[in-house]
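Given next, in structure tokens, is a single chain: the form predicted alone.
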Amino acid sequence: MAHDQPNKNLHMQDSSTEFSAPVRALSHKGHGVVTHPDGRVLFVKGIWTGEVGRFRVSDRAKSYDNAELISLQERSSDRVTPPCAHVETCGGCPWMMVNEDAQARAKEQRITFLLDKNGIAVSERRPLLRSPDFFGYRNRAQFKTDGERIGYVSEGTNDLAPIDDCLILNPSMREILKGLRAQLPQSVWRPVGRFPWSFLDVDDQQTLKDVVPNQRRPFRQGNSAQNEQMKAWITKTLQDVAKDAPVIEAFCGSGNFTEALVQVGFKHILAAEVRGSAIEELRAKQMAGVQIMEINMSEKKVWQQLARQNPKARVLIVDPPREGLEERAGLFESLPLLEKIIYISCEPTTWARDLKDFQKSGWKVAHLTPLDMFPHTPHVELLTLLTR
């Protein structure tokens, strides 16, 4: 959200480091944003706008320094009592002290937020596709382990927060979590060198057998339910290309919208995506009228390389990580004959950036559809069809 400027010219108020204040916005990480007397913004966890508390803040913290929740003076309507007995101390779940409807109003918010700022037009805009499930909807998770203990690291820290449940994980998951506390004390599991602790990558695609310690799995979305809304969201936008048009897929990963492409029957997919597991992973599928390419989507002229095997795409889709389209010259002038282009964003912040750009390229937004694949978080996807 945005945030006024303080003041630096404004004498000191109040030099206490406890204050009263109203909770005015949230942030991008999803904190409440209050203002100190003496003008500092300040961000506070576990709480929620229209809400008014008592804070602490180090009288030395600057401008955008994080505060500490004293008190709540005012609660919010939307405010619940969070089931999970770790939330104050994993912090991965930052909004579970507030109702399902709070969280979807939230989401829309940032992102109406995020258009108007940077003056993006939406022709048509739907509401947030909410998640299924609004617990228990977590194929996979990274478990940290100090061989004696096991959990999530607390946000900002490297404090190893343990856990003797994990709410959000589906019931496959809860197991796993189960049976590898029950290994516990684990000596393979401690950590080396500086490390002060090893992880477990695990997902519901696996037995308790086959966790391995610091060993990363390939990239899955981490919401079944709402993963099939996404692949389901992209054939019907594409319903009226013609199934032989060429297209190109970037950052595809392992295969996982490849493989919602070719179910519906397009002949001439080029999937991009950096040489390691999830590239071999999509081999190993071998996919009927799939070419696949090995490049780093932000090495330097990446646009003119794809646009080599593939000059004639009259669809592009892009799945980028949080980073967004880092190297953005050259898409347009590389691939003229491009008719529409997905957008799927992790995060909003950047994928505002480039969509401004392409509607300067003369490109404009035709639909918005934003997902929420992790409830009680800030996170939002955005499903998004541009056309010239």
Ligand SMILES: C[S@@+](CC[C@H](N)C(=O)[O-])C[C@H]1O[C@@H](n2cnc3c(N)ncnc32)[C@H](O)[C@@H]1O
Given for the second form:
Amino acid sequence: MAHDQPNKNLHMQDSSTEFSAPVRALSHKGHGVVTHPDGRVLFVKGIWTGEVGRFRVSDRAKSYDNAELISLQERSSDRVTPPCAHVETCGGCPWMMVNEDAQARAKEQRITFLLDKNGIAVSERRPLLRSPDFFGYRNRAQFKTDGERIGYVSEGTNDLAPIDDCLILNPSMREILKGLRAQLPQSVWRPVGRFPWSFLDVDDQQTLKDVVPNQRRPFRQGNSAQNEQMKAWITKTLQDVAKDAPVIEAFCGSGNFTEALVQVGFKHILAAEVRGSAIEELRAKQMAGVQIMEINMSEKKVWQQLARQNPKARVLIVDPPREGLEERAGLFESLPLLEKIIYISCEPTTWARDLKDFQKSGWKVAHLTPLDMFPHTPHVELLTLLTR
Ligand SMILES: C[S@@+](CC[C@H](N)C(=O)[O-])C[C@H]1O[C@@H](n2cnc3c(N)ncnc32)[C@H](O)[C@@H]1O
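Could you switch over to the form predicted in complex with this ligand, since the one displayed so far is the form predicted alone?
Following is the full complex, with the preceding chain placed first.
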């Protein structure tokens, strides 16, 4: 009998109903959070806290957790007209529709929320270090191309969103993008793998002829001015530490922070990294007093292995990827002389998880400076000092 079966049509009909609601908050991806009349919590792109909108849950929204904005019924005074023509299709700058102060406030609010939720006490918290350039700051990008068009892939899809320019790129990168566009159509960029595009990892230290499709480049901090601020923060934070104190720097990449540590006089640094290409670049720098260790920081007993090389480490610096410190077991037991930990994070959720653990082990967050690495996105970098 028909009514013995789950009625899929009824679900589709129900879920495509339009509704109006206020935006209660922003999600960790920076989307508006609204409540459907049936009680479901849904996420909506292109809307800001405090605004009221008319929404629709539809297949086009890709997931039943998402709704689409049909019209704005109450508009935030923080709204601005995004200067980028591709803002909706590209999706890389989901916050470009609000002003700089509103973006900064939202980043600060997310940190406060996570600190409160996890019961983390911070002795000294500085305001968000803003990017000197609100536009034109990005020194690297990963473009996608099918050989006919070039652009980015919209979040949560495999759809290529072509662009003719990108306003968050710095002037050199915009020139490179122009040069790449001039090469279209380009048969060597046609997709070969499982995705309908090839990727072009590009940064402003390259020339056009060095761009090779589908070849990842070692990690590089994406905003050069903010990278300088990060390095200055690290050296200032460690200014009172004796320069003969042994240091472990985990997730060191190609030695961006290592160079700053060497420059201020640290003489015993164990620099740990997993990616071969980053290690090659690090080795090529031939820094005195730096011992390089190729190691996967997610492995069991990783801290014991680091401690064997540098058992008297007094300073630990970690700058992990979004996953945070996945392997934390044995850290404090293996390194009993640690006095200071600098934790740089690009993902507040895993950062809060890890700080909560550190706090349980008797460490306190002595200082926090959040930094805006990528304006127009919800991304926030966290510069943290922990002490015993
Ligand atoms: C956020 S980047 C930081 C790099 C460096 N501090 C810098 O400023 O350029 C994170 C680094 O961790 C490395 N990494 C990622 N997963 C790792 C793992 N499981 N073990 C060791 N290193 C890892 C990446 O290759 C990358 O170089």
